[in-house]
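The data below hold one chain only, encoded as structure tokens and taken in the form predicted alone.
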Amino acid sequence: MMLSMLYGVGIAFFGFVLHTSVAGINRKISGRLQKRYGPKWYQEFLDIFKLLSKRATSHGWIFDFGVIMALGGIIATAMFIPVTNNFLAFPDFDNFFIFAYLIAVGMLGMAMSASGSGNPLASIGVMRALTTMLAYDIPYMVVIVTIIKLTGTSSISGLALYQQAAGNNWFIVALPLGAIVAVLALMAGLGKKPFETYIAPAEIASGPLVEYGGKQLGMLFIMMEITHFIEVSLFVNLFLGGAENIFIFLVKYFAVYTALSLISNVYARFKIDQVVLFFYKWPLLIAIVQGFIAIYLGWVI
């Protein structure tokens, strides 16, 4: 057990190194598409070490608290990532579930703790955040629900194998309207233009985040990194067959995180309203035919 511990340590480190590098690189594509030379593509680690090294202003225990609840439980949800078939940490305990509820605790610190500055933007970045996890979560998980029905398992690892059997198609091809509305929640879980809205620099001051600095601003930069990593890496698994080793996980990890870094720099972004409206209406539709066609009609690429 203690061995398993300290390798989910690792693969939690892992995600870090991994998806704060992919992100500096994306940062360096976007500048260079913009005519702009863009920042180095560690820069996001030297930002994120220069904050650690700096004091913090304390609005109250639960202000700070919620910070480690935050941090805390991203470390222990990305612990059960697979990253390849060989490499994870807890072989029975990578069902969806768990990182659904998992990855719920890490959310709902930086809320509490957010909300425990007393600054109105951040109460107001929380609530957009709640409102928005809400919609995409709703279609996202009919998607999910109907591949564990066709499958008969809810293990991230056993949905990778099934998808690299001989005779079955990835998720994302097998299932193409079930991989649009997977699409468009990652792109809000990672909170990519158009679905950008608790952030909003330029309208809230970057909501949950306004009041934040020095350490605590760190250890909440670390966990964006790694709930994105927790967020990617899940897609890969659910969507591109999961990886035999780790090349083939670094290249879909690249492409998938690219790809929808791409897509957000030529949009704009959505009102709350707008959002919400938005998932409850085509992905929500989207994702119920998807699961008709597969799971009644028998009909699966």
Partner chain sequence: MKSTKFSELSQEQVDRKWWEIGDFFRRNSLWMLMYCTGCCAIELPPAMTSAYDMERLGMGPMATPRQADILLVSGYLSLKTLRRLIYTYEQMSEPKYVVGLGSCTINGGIYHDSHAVINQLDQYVPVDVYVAGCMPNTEAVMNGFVDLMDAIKHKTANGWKKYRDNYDWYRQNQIASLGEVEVHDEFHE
The other form holds:
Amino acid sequence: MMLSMLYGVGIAFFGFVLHTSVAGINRKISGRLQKRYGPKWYQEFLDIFKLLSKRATSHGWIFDFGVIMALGGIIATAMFIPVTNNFLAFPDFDNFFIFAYLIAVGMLGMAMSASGSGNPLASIGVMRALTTMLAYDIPYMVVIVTIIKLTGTSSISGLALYQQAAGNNWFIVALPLGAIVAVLALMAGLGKKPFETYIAPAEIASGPLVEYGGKQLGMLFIMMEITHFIEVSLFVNLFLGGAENIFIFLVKYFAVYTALSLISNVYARFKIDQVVLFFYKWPLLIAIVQGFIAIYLGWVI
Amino acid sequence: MMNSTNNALEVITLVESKYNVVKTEHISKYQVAFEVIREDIHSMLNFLKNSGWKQLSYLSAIDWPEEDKMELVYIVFNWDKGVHIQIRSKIDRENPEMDSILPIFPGCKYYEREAHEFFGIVFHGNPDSMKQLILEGWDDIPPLRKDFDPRAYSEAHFPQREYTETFIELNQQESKQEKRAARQAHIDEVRKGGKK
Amino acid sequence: MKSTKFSELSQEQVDRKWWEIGDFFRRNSLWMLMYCTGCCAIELPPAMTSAYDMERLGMGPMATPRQADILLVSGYLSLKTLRRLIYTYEQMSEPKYVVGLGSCTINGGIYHDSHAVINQLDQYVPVDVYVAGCMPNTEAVMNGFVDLMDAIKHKTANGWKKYRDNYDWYRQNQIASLGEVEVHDEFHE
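Given the form predicted alone above, produce the structure of the same protein in the form predicted in complex with the partner chain.
Full complex below, order starting with the chain above.
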């Protein structure tokens, strides 16, 4: 058990290093897109370690405790991620709903801490983050439930194995409408451009992060990197057939994240009501149509 | 299509027929200025607002220390005719007072506060006019009056950077330009072999 | 078999080593809070976009004072903005640096005899790097940031320490010019 715990923390650390590198490379890519030279690929590491080396001000114990709760909650979630078929810490506990519940602990920790700072912009940011979550989670859940209904399992590694066993019949191909919804929900989950309402640096001064500086901000950056790792790995496992070995995982991970940040580079930001209306209009409709034709009509490519 | 020159002329005839205008200036195709007595301002603004000049563009003042007068300037604008009208009136400088035009143009609230802050004009009827707006904690006479000396205020309140004297010492050094000219003359002399 | 002998490091030496490691990260990842009150701010868009690309040095704009390392004062400061500037500077987390752009921050520039504009920024907050010029061109701005990185490397960019040690002196100057540093207006109450 102890060994599995260490293994899980190792996966979280792997996710942090992986996502920070991939995000750094993506900063370089978007720099090149804008005809700039772009930062160093390890710039994100420098940023995080710089933040950890600074002195921080506190706004009371809820503010500090919430940061630790956010980071701890996200590390606990990342422990259950199946990276490849064999590279996972808890083989029997990688049910999808574990992620759905545990990831909320980290998010709530951050929400609690941001509200504890007493800054009105932080409260607006938290409210917007939760509203966005509510908007994209419903269509996303409809698609996931469709997949679970079709395969009869809700274990992430089980779903990955199912796709590999059926001759690499990935759900991104088998359920194309659902995959569109999942990509949109993933963009909202990662806080990519059209759905970036809760960060909005020019509007609400980076939202929940407004009062953080120094060590707390560094910890929240680590937490966000691991959150992004969880969300992108879930997408890779659910829709791209998981990975037999680590290289396939890295390739798929990099492809998904880079494609999303390329898309986000050409968009401007939605308003919060536009985000909610958008998700409740088209993605929800598409997800329900996909569920209907996949489950009742049995039309799966 | 309306002719805006005619618009301006129309305004002049209209206003001059109703009010006792001290001086009229037809500044340009789109601008007319009337100088009126202080008591006429309210009824005139009211009249212009009802005839379509419904935007108060600006309210400010000019200080004339030689005449010992303070001149108030109201600028109103008509969006249909495209004509700005300036209404000017001279008031007492020592004790500048004016009745607020808040009932006519509610937007004058902040202009009046600004005019009070920079010129010391008291607007009766505007409850906020004495509050500070731009200058915080001002402790001198209103700064846009002509008898205010900004340089003296700046020197009294803000530390000035003191420069060391090295610049002057450098200037007392021998001029490199003279040396260069002397050298060039010597070279020329040598080149010509001492001949003129 | 010989074992490597490590000489005992004193606590001060250990602290200094850690500080040097921290300085490496700090000078390679400078986040700015741009306090764009004056016209020199127009030099920042070319410095940030593809012409000079500040991000290749690890620099970038930040939204709030808590997250930022550099307070970039671009141009003249009126009394009203100086109050907010002092608020902002005191909110930043240490180590923090101040960069003053343009001659207005050095000696008042063309506003040297104005009733509303201060003349010398370093009387109120410590300034680490000045970029002279009215306005400085973009190469000079970039050069100023590289100078700041050098100063951090050579441990000479310690204005924040100076502010903490000589707080009374700075406070006295602020009160002498401003009367009262705290902001009292209808929007804050």
